[in-house]
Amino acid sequence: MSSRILETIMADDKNHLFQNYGARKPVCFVKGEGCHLIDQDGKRYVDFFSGIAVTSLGYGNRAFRNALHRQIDSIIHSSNHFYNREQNEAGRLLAEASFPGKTLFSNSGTEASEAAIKLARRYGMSLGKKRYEIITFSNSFHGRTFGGMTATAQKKIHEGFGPLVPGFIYLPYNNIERFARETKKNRNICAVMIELIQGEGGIVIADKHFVRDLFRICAKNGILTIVDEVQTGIGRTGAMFGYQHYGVTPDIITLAKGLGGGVPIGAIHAKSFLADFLPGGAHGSTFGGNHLACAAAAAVLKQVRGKKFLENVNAVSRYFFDALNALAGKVGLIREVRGMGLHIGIELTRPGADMVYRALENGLVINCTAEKVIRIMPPLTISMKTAREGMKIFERLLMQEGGRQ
């Protein structure tokens, strides 16, 4: 039952917001400590959602609050008319957690998406008029911006905004004859775009085979390989990033979300030489990478960098697929169990939407996505107590739910 408080902020939000994110959950959080979250009302809950995988470092980390204090006391904005070390110093940090190359700030994963879409289509253009054709693959996600949107394969999200940027090129994820036959037969394509791991569409995760496939095949015809990092990077899937679980290294990649650790900050970083497409007044931003977003992101990438921090992440993430798959066995709501790291996927054989409900009213934050798949993305930082504490809460949750069945 709603709070007079709550039922209050609800109000206001009815009254002064747009509602394009339809009804939110009944709760407002307040405070965080750790990894867990606090209501209006001074009720805790365990996080395993973390903003869509964006408070890496979880809720008053030390060394992450007095980076901003620091920066907040000296400067938070100059503009891009000026030199900033603190763009310096997290590009420099990218450069060594990723590839040698070259790293343009923004402010969110779908303007990530923009730069590079922008930056692909210059080099693709300085091969040939045509060349400016970019695969992307069926249930991807990349933004909300007309570029991102478009490169983003699902009708859902395009309904009502056409026409859509022309020059996308839609194709099964894993499938790698398709992708095989299309690059045979069309000389204009100037790169593809994957996310190495679905999230929006349902943690489902790129064949091994099928990447090494495609990157060669890129290789072979000058086509630029653009790996959407937004959700997989910074540590999230236990390696820096989602590509090195791969052997491969991309020509561009786009990163947000966890990267600022909920400061807002986007960015691509490239090999050096695809710079040199993007010169002076070719893109822009007023706010990217300004002081305090790149203070941000050298804290997180300082610490998600350390051997001992993957280490946790990793060792937690054992955990939960050890736990989640002896669920499965108690359970015969779970159909299959997947992901990465700290990138989990829960299938389940109905819609899981009023689970994740229930969830918060039993104290626990989850998410699903694709109507079937619970997603669990808590901060990186989590402790092993605190995990086993969300899956207590979630263990109950699904026996319940199994009897309800």
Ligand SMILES: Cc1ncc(COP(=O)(O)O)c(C=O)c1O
The other form holds:
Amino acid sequence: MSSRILETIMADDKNHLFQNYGARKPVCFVKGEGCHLIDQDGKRYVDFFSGIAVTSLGYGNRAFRNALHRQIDSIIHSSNHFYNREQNEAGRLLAEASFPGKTLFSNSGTEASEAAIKLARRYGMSLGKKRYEIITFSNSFHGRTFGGMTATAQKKIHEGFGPLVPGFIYLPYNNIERFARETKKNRNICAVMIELIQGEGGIVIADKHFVRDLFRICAKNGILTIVDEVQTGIGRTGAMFGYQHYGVTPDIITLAKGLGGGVPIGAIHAKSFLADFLPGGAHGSTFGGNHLACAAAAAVLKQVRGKKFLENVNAVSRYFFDALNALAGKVGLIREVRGMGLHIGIELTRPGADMVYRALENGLVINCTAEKVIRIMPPLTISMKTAREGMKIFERLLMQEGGRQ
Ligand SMILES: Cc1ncc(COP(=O)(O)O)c(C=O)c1O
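Given the form predicted on its own above, produce the structure of the same protein in the form predicted in complex with the named molecule.
Below, the chain from earlier opens the complete complex, with every other chain and molecule after it.
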């Protein structure tokens, strides 16, 4: 897979950059077209990854590009010292797509987690001095800054960083008895933070009864519900937000990834009364919600909320599940296919890292998480034709592998 151009890029990476991402895959994408990516040597790939569920509109989407060009030609950044019409519009569109409330913009998912944690603590501590504890769940992922990292109930993410933020309680996912017991005995809990599909945790789906009972218990005890929609939000699961599959309304949602279509942006959207708990000076960001990022978010939201848009997500999703379940019947390598919309996990019977490399060699970008789970999360604009093109490659890989067993 190596070319002279790639070797130079790889050497420059080693010379100039931290190596905190471990061994990067030996590819440097230089262009995107629709749902395809093109590398440093001009080779084309079907994109089933969308930059970890970020490039929701694919590459070169006309309305998105035009919105960005217009914004770049007028103003990219002023600061949160001033009013910002693009922020207003993105906030309005978010409220229309979710629930009546207010939005606070940041730059990433982990910053959205931080804002949600700070807001929940301010709210809780207005009720009682010690009411700052937050429940999160095993195998969760909420980010890499200290708050987000501490909220993430995975030891390997914490290692080597010294004391974490106090006040987090980790409970097993999908276990309502443990949740009920903890909230009954502990009166210092201000919030629970949950992913309804654990993405980094291996596409593990929250059980409907668990979620409904959890929301009921929280409502009864004045505990805020924070749903981490960083990965599941903005159409990824076939609904605008993951929580909409569950018939519940959270107090706070956190957003990032697909919201900006590739332009970095994060946000929390919260019920209006909560906005009062972060008054002037309590929280902020220099870049958060700048003109360009919010113009991007508004352009994404306008497309995703169109009825046809989610119809496509759901139609392609059905195709994937049918094709993958049929494949699972043919090869012994697949333990389970699970997910929602275009957020799909294929759990293998063995580690899947090498599969990612072999897919790349064959012109397909996929990802492996939680060691054995191949993740398929293409741009939401993917056509049936491109989905079939990528699946053909994936099927061939698995059939070769299955044949070897
Ligand atoms: C559910 C969830 N929350 C938070 C984050 C953190 O987002 P970011 O990497 O933008 O800080 C991620 C990132 O993968 C995520 O999947």
